[in-house]
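One chain is shown next in C-alpha cells, namely the form predicted on its own.
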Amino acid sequence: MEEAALRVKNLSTHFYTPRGIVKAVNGISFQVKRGQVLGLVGESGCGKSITSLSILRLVPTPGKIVGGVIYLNGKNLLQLPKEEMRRVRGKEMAMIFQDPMTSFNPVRSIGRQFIETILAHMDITKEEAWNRAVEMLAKVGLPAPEKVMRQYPFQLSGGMRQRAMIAIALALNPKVLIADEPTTALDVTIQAQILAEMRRLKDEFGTGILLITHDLGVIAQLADEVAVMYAGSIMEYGSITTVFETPAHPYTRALLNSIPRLDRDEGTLKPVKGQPPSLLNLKEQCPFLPRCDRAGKLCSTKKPLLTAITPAHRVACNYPLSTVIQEEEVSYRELACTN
C-alpha cells in the first residue's frame, strides 16, 4: 500500500459562539497518499474549507481544534511549535486558497510576494528566485509573466490572480498540496492546464494532493480516492471508481443523481431534497436523517461510524445501499468525460 504523506484521524474543529457550539468538523479521518489525489466533495457549508484550515492550523477565531491528530510525514502537526509550523507551510505543505483576492497583500507586487515565499524556504539568490517565479507563472498559463511579476493583485483579473496563487503554491514542490476549489473562475482551457500541472506534480515528485471542490467532474478526472463530506462528517470514502459507480450512502447517490445529464429526458433532474442541518448544537444522530429516504429508527438515536464494507470502501450509514449499479446513477467514466 502507498505510504500516506498526510494522515488525519478523528479531527474535530468547533466554533464557540454565544448561541452554542458549531461543530464545523466532527470527528473525520482520511489519508492522502504519496503521488495520489484525494478528492473531498460535498455541498457548500459542509466543512471542507475548515478541514483544510485545520490541517494548516489556521482556524479563525472563535474556532478551535478540539480533538484528533494530523500527521505529515510522521510529524504530528498539532504538537509543533508555531515557528516550526510556519516553516512547514509553503515548503512541506502548500495550499491554494479559495479566494485569491484576500490571499494576496494588496500593497505588494505579485513578484515581491512570490520571491519572498521562495527565499523563505530555499537557499538561492534573488535572481534565481525571480527566474523560478517567472517559470512557474508561465507554466500556469499566464501571458507575459515578467509583466505579471511587476503588477499588483488589483491589476489582475480573478482568474489571473487564481493562477498566480497556484504558481506560488507549486513553486516549492511541496510534499502535500491542499487545493481548495483551485479551478474556480477559470475557463475550461486554463482549468485543463492547472489540472495537468497538478498531475505532473504528483507524478514527478510524488506529491500527495487533497483536492477540495464541488465539481464532481474535476474529481472524476483527477482523483484516485474520494471522501464525501456532509454536515462536518465524512459519509463515504473509497476509490473513485467504487464510490462513483457503486455509491453505498443515500447522500452520495443523491449528489450524483443531481448532476445534469444529456441522456436524461427534460425535467428529470433530481435535486437533493430538503436542506442541510444547522451545525449549531448538532445532535448525535445521522446528520442526513431529515433528507434520507432510507432512514430507520436507529438513525435518530445513533450517529453511524465510517465502517468498511469492502477493503477499499467505507460508509457511515446504518442502512447502506446495495452496491449494485443503479441504472439512473451517473457513471464515473461519463462524469470524467464531461471535463
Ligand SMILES: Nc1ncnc2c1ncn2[C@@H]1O[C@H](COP(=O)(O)OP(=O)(O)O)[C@@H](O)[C@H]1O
Contents of the next structure:
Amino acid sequence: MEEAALRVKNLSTHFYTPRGIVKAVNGISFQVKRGQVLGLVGESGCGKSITSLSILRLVPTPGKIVGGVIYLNGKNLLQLPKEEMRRVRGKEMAMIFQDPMTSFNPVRSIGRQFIETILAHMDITKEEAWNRAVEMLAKVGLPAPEKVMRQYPFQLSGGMRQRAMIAIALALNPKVLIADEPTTALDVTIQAQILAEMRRLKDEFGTGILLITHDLGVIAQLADEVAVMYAGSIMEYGSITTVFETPAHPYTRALLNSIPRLDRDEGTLKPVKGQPPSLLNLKEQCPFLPRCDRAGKLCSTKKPLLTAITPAHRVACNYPLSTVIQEEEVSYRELACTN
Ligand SMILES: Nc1ncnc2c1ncn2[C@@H]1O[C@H](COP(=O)(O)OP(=O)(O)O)[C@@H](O)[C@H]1O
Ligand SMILES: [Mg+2]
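Having seen the form predicted on its own, can you show the form predicted in complex with the ligand?
And the full complex, kicking off with our chain again.
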C-alpha cells in the first residue's frame, strides 16, 4: 500500500468577521501519497487557497483553524510548537504560488535568496550551497544556471521565475510540495514545461504534490487523484480516470461539461450555471442545491457527507449519478491515523 505523505482529516477553517462566520473550509479530508499528485479543483472562492494556507498554518486573521488534524509523515502539524512548524515549512513541506514575483525579494539576486534558504535549513558551507543551487536550477530546466544565480527576479521571465521558485522549493528535498495555481499566470507552452518538470521531479524525488487549480485541464495532465471542492467541502474524490470518466456528483459533471471539446461542441464554453453560495452563515443543506438539476427532497435538509460508492471513489451527494451506493457512510478507513 502506498504510504501517505500528507493526511488531512476533517479540517475546518472559519473566518470570524463582523458580518458572521465564513466557513471557508468546512470539514474536508484527503491524503497526498508519496510520488503522487492530488489535484484539488474548484471554482474561485471555494476554499482551495485557505486549505493550503491551513496546512502551512499561515491562515490570515480573522481566520482560524477550528477543527481537524493534519499529519505530515505521522507528525500532527496542528500540535507542533511554532518554532518547529517554521522548520517544517520549507524543509519538509514546500509551497509554490501563482505569482513568484511576490515570493522573491526584488532587490536581492536569485542566488543570494537561494543560498539563504538552503543555509537556513542545511548544515553545509556557502560553496556547497551555491553548487546545490546551480544543480537545482539546471534540474528544473533553466539554461545558464550560473547566470540566473546572479540575476534579479525582474530580469527573469515569468516562466523562468516560476522555475527558479520550484528549484528553491525542491532544493531541500521536501516530502510534500503544495502548488497553488502554479501555472495560472503562464502561457500554455511554459505551463506545459513546468508541469513536465513537476512530473519529472515527483518521479525522481518521490515528492507528494498537492496541486491546486481551477483548471481541470491542468489536473488531467498531472494528477493521479482528484478532489473536487465546492463551497468549502469536497464533493467528489477519486482516481483521475474514475472521476473524469464516471463523475458521480452533478457538480463534477457540470464542471467537466464546461470544458470546450473540439469533437463535440466546436469549442464553445458552457460555464456551470448559477453562482456558488456565500460562505457566510452557510445553511445545513447541500451547498450545490440552488444550482442542481437533480435535487430531491433530502437536499434542503441534509448536507450529504462524502460517502464511498466504490473503495476508491467517494461522493457527497444525496442522489449521485451512479447507482450502487454502499450502505455504510465512509469512515475514511485509510485516513484513520495509524501512526
Ligand atoms: N481574509 C478573509 N476574510 C474573510 N473571508 C475570507 C478571507 N479570505 C478568504 N475568505 C473566504 O474564504 C473563501 C475561500 O477563499 P480561497 O481559499 O482564497 O478561495 P480559492 O478557492 O479561490 O483559492 C472565500 O470565498 C472567502 O469567502
Ligand atoms: Mg486561490
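Positions refer to the first chain, counted from 1. Here the structure is a predicted model, which means the values were calculated and not measured. Here the rigid core means the biggest group of C-alpha atoms that line up within 1.5 Å when the two forms are laid on top of each other.
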Following rigid core alignment, is the displacement of the Gly74 C-alpha between these two forms equal to or greater than 2 angstroms?
no
Is there a C-alpha shift of 2 Å or more at Ala120 between these two forms once the rigid core is superposed?
no
Once the two forms are fit on the core, has His249 moved its CA by at least 2 Å between these two forms?
no
I need the CA movement of Leu142 between these two forms once the rigid core is aligned, reported in Å.
4.8
Once the rigid core is matched, what's the CA displacement of Gln162 between these two forms in angstrom?
3.2
